[in-house]
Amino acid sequence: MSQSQLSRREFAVRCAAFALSWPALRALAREAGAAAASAPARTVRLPEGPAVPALGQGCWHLGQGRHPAAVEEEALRTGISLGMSLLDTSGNYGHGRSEELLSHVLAGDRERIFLVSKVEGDEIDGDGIARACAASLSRLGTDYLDLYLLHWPVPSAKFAGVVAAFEQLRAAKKIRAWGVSNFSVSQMDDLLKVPDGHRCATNQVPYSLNNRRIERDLLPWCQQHHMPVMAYSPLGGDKNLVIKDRTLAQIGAAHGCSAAAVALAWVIRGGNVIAIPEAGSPEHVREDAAALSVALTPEELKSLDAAFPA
């Protein structure tokens, strides 16, 4: 089999396979390993809101048959286990059909989650964000979201009125706070001069080694604004994945996990930053949540900064 038809999991085995015939790397995966027994839960604090996991699961291709259903929730309730309980959705993900395989993994267990849907920018006239949201819930099986985004934005002028809806379904507890996903810098500045605008959570939008454009202003404008950022596709995206980059594999040796981690730990390096990564398998779920526990070494940083400039 060609080095392009591996899958992540098998790919990056046989890397760390070879990296660890070495004796000294050896030493090193070991010394990891007992460090990620004793690591501290990695978390993120939303502005007015609480720490949720720096680490979540990505939704957007679940219950579409890419997988078998219950393989898809038994991944899900893997990483839930594991300290990854914030789940994204979106009504719109499989017309629906992710936030219906989503329910039944929350019920029983909705406490324990974090949970993320969106709605979409041609629903937000008149009383569309409010039956937007109705119908999610209905999917999910649940009276209230931990965090609503709009998944899309929309323009300017209309900003005022999606915070007004927003904070109505937030006075109303069918929402616990709200954000918005893919808006760039000048629409941010746009969205906090209206009225409640400061009270957005968060910015979903594209973050990875391969993928830095936000590092150019959005990141530091939401450093400096104390919003946290959502980074979705952290490995790259299904067409540009990272994990089968040499410097990752090798990094991931060293640190007896696999390249996927790594470049998740890269990823939530800073701390204001939450990735969710997709998985449909438990396999590699638990790849992805070895990230928690892997802190990277200054000369590491400088090895990925080399292998993936800014």
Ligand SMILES: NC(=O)c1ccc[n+]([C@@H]2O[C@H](COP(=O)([O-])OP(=O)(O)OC[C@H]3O[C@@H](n4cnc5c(N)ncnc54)[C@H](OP(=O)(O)O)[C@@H]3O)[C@@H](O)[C@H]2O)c1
The other form holds:
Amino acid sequence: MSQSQLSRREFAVRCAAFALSWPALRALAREAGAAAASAPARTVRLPEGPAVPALGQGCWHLGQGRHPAAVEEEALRTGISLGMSLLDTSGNYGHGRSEELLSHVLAGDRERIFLVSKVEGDEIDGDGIARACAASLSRLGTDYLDLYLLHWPVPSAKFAGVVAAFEQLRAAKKIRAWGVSNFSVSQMDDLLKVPDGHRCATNQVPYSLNNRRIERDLLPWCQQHHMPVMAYSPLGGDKNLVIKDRTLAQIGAAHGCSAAAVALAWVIRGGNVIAIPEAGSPEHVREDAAALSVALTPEELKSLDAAFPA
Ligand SMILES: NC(=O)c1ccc[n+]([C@@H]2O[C@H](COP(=O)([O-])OP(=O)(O)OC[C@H]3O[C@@H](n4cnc5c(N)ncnc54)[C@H](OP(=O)(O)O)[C@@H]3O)[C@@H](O)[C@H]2O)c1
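If the structure you just shared is the form predicted alone, then what does the corresponding form predicted together with the ligand look like?
Next comes the full complex, this chain leading.
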């Protein structure tokens, strides 16, 4: 079989089916990486920005001893080679340790990666956003972020100042775009009322099969405003993982992929959502990356609606 004939799905199935040795896994990862590079990529276009992968990698717990650092770095590199080249971190993840771990992965590969970090609500006064950004850049070992997010909402009266600070960072080429996180529809409406508020690139919010709240209001709002949603905890998060569900397993068996891949394929099904699952091992990343090549049928979507009502 030629390299281009090995799809990511076949790759995931092979890994699951055989207890492959490390060298064999690495060889297959290279093969699947080559296939991923030639396959049409699933991407989401940011307003005024580039197309980014529909599936990125969350980095909240990385660099904090949950898994050996070398394994976490290998997981990130594996994900990047399989098309998950958007990395989501924050200045406050592990007091900067997540960003420090990412610096090893970014070194020598910066241009391939779409890098997202965040600033906290209690850092916004005065020149706080510029200082927080400088600290993140230093920990990450890079001179720009692709996207900088306000991690949690602040009072609407402060939106104009936050946007002005983000725009100054953009003009100084420290960030290429900015956005928000955990904003409600009414906060998004308020944001659009301040000067340059319309430049917001995304709103990062929780979205998974067992947390479909945004379908009521925020998801349609973002679609109307041509703004992609970035879905965090897309597997349900540590305490509420969806992957043991029987319907997911059955659909996964039909597609030759894991329940996790089906859950992620569901999150990114509409074309306006970027999912950022966190995985601490290359094995989990490979399973997750298979979501990029899973197209769920109308019948499968119906079964998932029944198993996980909106
Ligand atoms: N903006 C915000 O306020 C906010 C809030 C929360 C999260 N986030 C972002 O979203 C990212 C993801 O969210 P999250 O960590 O809460 O939830 P998640 O991605 O839904 O779930 C992470 C969990 O899924 C497991 N997992 C991943 N792939 C798997 C697979 N194929 N099979 C089995 N288990 C698998 C991971 O275990 P292993 O570690 O063992 O692989 C981990 O326990 C974070 O890293 C962060 O970047 C943002």
